[in-house]
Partner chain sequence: MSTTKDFIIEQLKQQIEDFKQEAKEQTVGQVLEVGDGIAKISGLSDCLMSEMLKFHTSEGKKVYGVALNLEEDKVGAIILGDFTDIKEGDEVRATRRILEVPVGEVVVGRVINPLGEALDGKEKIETDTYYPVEKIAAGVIDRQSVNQPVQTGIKAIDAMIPIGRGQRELIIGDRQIGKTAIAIDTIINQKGQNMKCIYVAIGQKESKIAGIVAKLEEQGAMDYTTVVLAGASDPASLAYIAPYAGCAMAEYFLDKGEDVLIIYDDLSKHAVAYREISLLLKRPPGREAYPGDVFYLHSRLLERACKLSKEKGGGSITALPIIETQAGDVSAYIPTNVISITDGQIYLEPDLFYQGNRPAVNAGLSVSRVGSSAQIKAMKKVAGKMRLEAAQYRELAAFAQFGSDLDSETKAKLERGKRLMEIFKQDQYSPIAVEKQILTFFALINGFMDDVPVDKINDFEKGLGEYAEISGAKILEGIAAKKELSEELEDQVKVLIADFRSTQDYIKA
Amino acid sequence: MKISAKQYGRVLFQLTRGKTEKEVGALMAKFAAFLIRQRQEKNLDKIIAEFGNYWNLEKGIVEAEITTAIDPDKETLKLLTGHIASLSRAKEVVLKPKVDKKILGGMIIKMEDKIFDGSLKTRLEELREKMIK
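So, to be clear: I want the structure of only this chain, in the form predicted alone. Can you give it?
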């Protein structure tokens, strides 16, 4: 049976819960050796990302990627942080702003397993599809 990166991440998270820093260090060394024996070192980035997801869930942290056509100002980021916190009921929001001129305007918000696409490019494509029909 093949074990997924998500399963490895969940196990690693469960193993480290409530442990001291020293215990976590020893556990991580054993876990890394185990992954090498299982020939899973190529999946380490995915496993760490999944571990991070469980960590964030436990701590009430939501990570969100905000894509805009231009750099958003501090006030906009502050408003988005508050809005995302209220939507997700998160204790903390970590924003990762990204600029992509191809979206023309508006923004795309990716958080957890959701995508909110309010980009001008998408709106224009939707309008074009309606006009063709």
Contents of the next structure:
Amino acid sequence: MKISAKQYGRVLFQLTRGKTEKEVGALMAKFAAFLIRQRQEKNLDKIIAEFGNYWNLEKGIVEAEITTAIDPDKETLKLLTGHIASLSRAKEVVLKPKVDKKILGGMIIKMEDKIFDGSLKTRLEELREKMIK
Amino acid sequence: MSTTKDFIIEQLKQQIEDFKQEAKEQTVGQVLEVGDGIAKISGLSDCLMSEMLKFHTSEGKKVYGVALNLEEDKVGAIILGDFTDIKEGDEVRATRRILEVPVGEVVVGRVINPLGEALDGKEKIETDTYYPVEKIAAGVIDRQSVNQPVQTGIKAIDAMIPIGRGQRELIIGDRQIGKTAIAIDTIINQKGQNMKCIYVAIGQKESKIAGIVAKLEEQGAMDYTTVVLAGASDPASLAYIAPYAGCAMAEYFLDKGEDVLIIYDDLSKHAVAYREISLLLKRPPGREAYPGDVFYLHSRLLERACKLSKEKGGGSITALPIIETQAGDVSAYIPTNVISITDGQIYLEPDLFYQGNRPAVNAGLSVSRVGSSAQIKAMKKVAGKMRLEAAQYRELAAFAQFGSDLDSETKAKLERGKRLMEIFKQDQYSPIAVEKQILTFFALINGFMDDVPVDKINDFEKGLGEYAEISGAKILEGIAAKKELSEELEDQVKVLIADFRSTQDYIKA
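Now that the form predicted alone has been shown, please provide the structure of the form predicted in complex with the partner chain.
Now the full complex is given, and it begins with the chain already shown.
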């Protein structure tokens, strides 16, 4: 049976849960050897991503991707962190700011499989569709 | 001039003011894999069953899909439209809307695809009314029994296998045997009968549909007909939703209290399209590789045909599903399923077809479970035992080939049967009004045709019809209006037929 990246990710997460850094170091060598034996090294990115999901779920961490047209200042980011924390009831919020001139203005917040699209580009598109009607 | 300018500016300002600036929460996913008209999507954790999904392709195009498989960590969806533009990693947004189609008077007289887009090159279909494609059928309390006939205009069917408004009657037979012809004749005959017609073509050749539409237009039948087309070159997803979309359009008229006739041509191809989708979505195959829920696929569709109670408006949907059999095998999986769902079937037989009995309706195997309650009284009177007689004739004829000595009673039966078979022959695109049918059958059962040579029966019938139109128009009107044959009318009919007989020189005086 084929073992999916998700299953490898879960194994990695369960192996390392509650272990000290020293123990993890030894484990990682074995796990890496195991992955290579299973010829899974090309799937490493996927396994890491799946592991990250489990980790975040356990620790209550929410990763949010923020897309803005210009670089956001620190004050805005701080406000956003609080806002996203209250929205998702997360213990910790990790922001990943991204700058994309194409959205013109406003902001797109993306976390897990939710998206809050408040970009000027989308709003203008919506307005255009409404006016055509 | 200035007022219009002000008005335009005012409207624009209003629109922009009204335009709320808020970011709505949306659920998104990513395409994991795509191909053969289906896509696997990650994310979309709170996706609904049969929810519409919007694919944002990298080229900026928007393609719609429908969620069919909700799994633990991914969603399987069918793509409605061109799936070649969708690539792995594309964003998919949930729309929070179950798949719906535009309905209303605007679709009447049009050729559209299952999504309600025009295919006939005329103007765009614009309406505010949308109906969900999947809907639970009316319940027991909302229905009443079938009591009004659908006149197909085909003698063999109206006499032997009457169809009522709200009934589901299957048309079944091999390829090229006249299944579609029966359906099209029925549509043509609905002119002036207060009936909307919807013809759903599933996986049909577009050339065939073009021919049908041209014929319907020529006969003036497109005024009350909608053609929903999922052609042979369209993806399986469109063929799969086509009958449901057609039914949603019919339900709009049903809710208005109108009568609708809907034809699904054909459900074998629908099952094949669904099998394709199911196998691609990795649902386990069962008998003939169809998935486990093919029965439900058709039963939930055909159950939506109904006759609503007076409190609900009294509208009806009559369904004529078509099934194509392979070499006359009615015991294959899909034919047996649909036979058991419907309220009867019209079985078309190759032997009869090649003998020249067209429409090739097999009287013995065809039934209508609603029966004579869907016939007008006059028709009931003349056609009462006709199905039995027709079925007996075929057996008797086969039996009579062995022996030459027959008693006079059997001989008489055979002679009557021959004439009956001759009457049941009918050309395509020439449906006959019910009062004329009654006149013909009346002449037959009362012995007015016994001395007409078999090869002249056709002429006799045609002549009688024309003669009645000229000299007996009142009698025909009387039958059509009263819907029954009173003794007085019967006497008038007898005189009319006798008069006509005296003008024909092939009848010996």
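This structure is a prediction, so every number in the text was calculated from the model and none was measured. Residue numbers count along the first chain shown, from 1. Take the two forms, superpose them, and find the largest set of C-alpha atoms that agree within 1.5 Å; that set is the rigid core.
In the core-aligned comparison between these two forms, the Cα atom of Glu126 sits 2.4 Å away from its counterpart.
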